[in-house]
Each structure stands twice: as C-alpha cells, then as structure tokens.
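Read the single chain below, which is given as structure tokens and is the form predicted on its own.
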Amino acid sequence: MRRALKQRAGRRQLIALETDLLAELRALRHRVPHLAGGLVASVDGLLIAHDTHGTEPTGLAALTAAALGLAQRLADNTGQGDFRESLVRGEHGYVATYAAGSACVLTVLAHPDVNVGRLHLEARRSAERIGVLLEDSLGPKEVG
C-alpha cells in the first residue's frame, strides 16, 4: 500500500514537474519574437518535455546529446571549462542548446530573423530556471 502511495505521488510530481518546464517553454516562446519551439532533455538524450511544432522532439533531443558531447569536448580540451551554451546557425535559423543544471539542456530553435541577443539572454534565464525546477523536482542524482 505504502509503495503504491509513493508510486502514485512521484507520478504526480512528475506531471506538476512537466506542467512547470512546459510553462517555462512556451512563456520562452512569448518573450522571444521569432523563437519555434523548444524542448528539455537529459544529457543523455532522454526527451523530458517539448514545446515544438513541425519538429520530432525525440529525434532532436537525441542529436542535442550528440552535439553536446561534441560541444563538451570541445569546449574541455580547448582549455574554455564546463559546457554552458552552443549555437548552430543554417540558412533556415538556429539551434541554440543551453546547460539547464548539471544532467540536463535546454534546447530552442529559432526563425533566422531572431534577435540572438535577445535570444541568449531569455534562454540562458530559462535555463537556469529549468536547472532548479529539476534539481528541486528530482534531485540531482535523478535527473539523468
């Protein structure tokens, strides 16, 4: 019985954590003009919550965890410390990929009429605000 209250609680927990990153997504999507959509995942490559449209958020959260390991080596064996942020620029827009905590990144596309500035400082706070969410949710070891 006890264990049937815990599973049920952590499903709840679960679903208020996704209604939270949702909403943190979509009010990104508000606060930046021309953004497409976005989604949270682990480092790994497990798709948390998305926010996108036209795109298949699984197989995008699966190449962010490539390139993030990409972007992580680079960044260490240059000498430039822990990963924070990558930027792909194609002739359609960008995929800007942010750390949101230590097992997890945010991950935004963006039209190419975007003011990336803008974009840069509204994500890098998502983020941030993503990283508590889940550590508060789940706690660190949990999250990946």
Given for the second form:
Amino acid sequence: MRRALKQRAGRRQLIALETDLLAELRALRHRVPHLAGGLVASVDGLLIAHDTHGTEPTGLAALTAAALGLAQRLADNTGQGDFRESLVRGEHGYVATYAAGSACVLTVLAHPDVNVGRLHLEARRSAERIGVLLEDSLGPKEVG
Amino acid sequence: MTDVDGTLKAAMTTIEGAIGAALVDYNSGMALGILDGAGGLDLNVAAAGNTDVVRAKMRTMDMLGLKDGIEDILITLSTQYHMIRPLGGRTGKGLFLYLALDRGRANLAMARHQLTKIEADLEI
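Switch from the form predicted on its own to the form predicted together with its partner chain and give that structure.
Now the complete complex, all chains and molecules, led by this one.
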C-alpha cells in the first residue's frame, strides 16, 4: 500500500516536472525569435520533454546523445573540461545543445535568421534552470 | 589601417566618455571583439540585444520602401549615450560598431565625428 502510494506520488512528481520543463521550453521559444523547437534529454539519449514541431523528438534525443559523447571526448582530450555546449550550423538552420545539470542536455533547433548571441544568452539560462528543476525533483543520482 | 582590437582601443581612448565598445556581427548577434571600460556593461549581452535593434530598423526601412543605408543609430538614456554604427565598405558588411558613452563626459558631435574616422581606418 505504502509502495503504491509512493509510486503514485512519484508519477505525480514526474508529470509536474514535465509541465515545468515544457513551460521552460515554451518560454525559451517565446524569448528567442526564429526558434523552431527544443527538447530536454538525458545524456544517454532518453527523451524527457519536448516542444518540437515537425521533427521526430525521440530520434533527435538519441542523436543528441551520440553527438554529446563525441563533443565530451573532444573537450576532454583537448583539456577543455566538462561539456558546456555545442552549435551545429546547417544550410537551413542551427542545432544547439547545452548541458543542463550533470546528466541532462537541452537541445534547440533554430532557423538560419536566429540571433545566435541571443540564443546562447537565453538558452544558457534556460539550461541552468532546467538543470535545477531536474536535480530538485529527481535528485542528482537518479537523473538519466 | 587598424585591426579589430586596435579599433576598439582607439574608440575607448580617443573618444571622451567612452565606457564600452564592441564590434558585432548582426547576422549572428555575436561580438567579433569587445572592450570593457568602466561601464560595467555586459557587452556580449549588448551585442545580442542591439543586433535586434539594427535588424528591426532595417526591416522597418524595407517595409517603408526606403532604399537607403543606416549611418548610425543613437539611443539616449538618462545617463548614457549608446551609438550603433553599421559598417560600410566591402569588409565591413554585416557588422556594426557599438559604443556606450557616459552622457556627463561625452560630446555627442565629437564622438560621432571620431567614430566615423575610426570606422574608416578599420580593416577586417
């Protein structure tokens, strides 16, 4: 009985967390013009929350994890420390990934017209808040 | 001819009242160079924010059907002047100089005149 209650409380907490993460993703999209969408994923590629339109989010979360592994090794091997962010510019826009706490990342898609300076500014703050949200509700060890 | 750092240094030292200068790419909103004075401004934030100002003005001119260029944009605060000067010339395309001035010490006409000269010397 107690375990069932605990599980239910845990589920409620997860739903609340997803609502908070979605609110943060939407706020980011609101603050930075020309953003196409964003998602939060764990470093091993599991999708946690997304606000993407027209992009398949689970695939993007998995790809993010693969790119993250490489970026982390690149940063490590050149003595740059922990991964902070990466920016990929394609012909039709940008894909940016920011560390959100120690076990999750924030990935955003942006149109080519985006103001990258502003994207960095706002997304870094968002990633920081997302990291706090995740660690508050899941605990640093349980994330991912 | 002066490089980016030299240009920012020249702006900060020769223009009376200068408290911060940046050279910004308004296609990306990122600064190519910043030089912080006593202003305590976060110039990377200023670069991103003023990129939106420049883009908005260019869009407005486009909507008005004005086939003209922006020489400079002046924003007057109660204690500061902020000047934005999109660069002309072949190498300066897509860039602007941003200069923050202490209103109490700066001479606006002189600052504009000197910034024009500094811009002409800039080679990227």
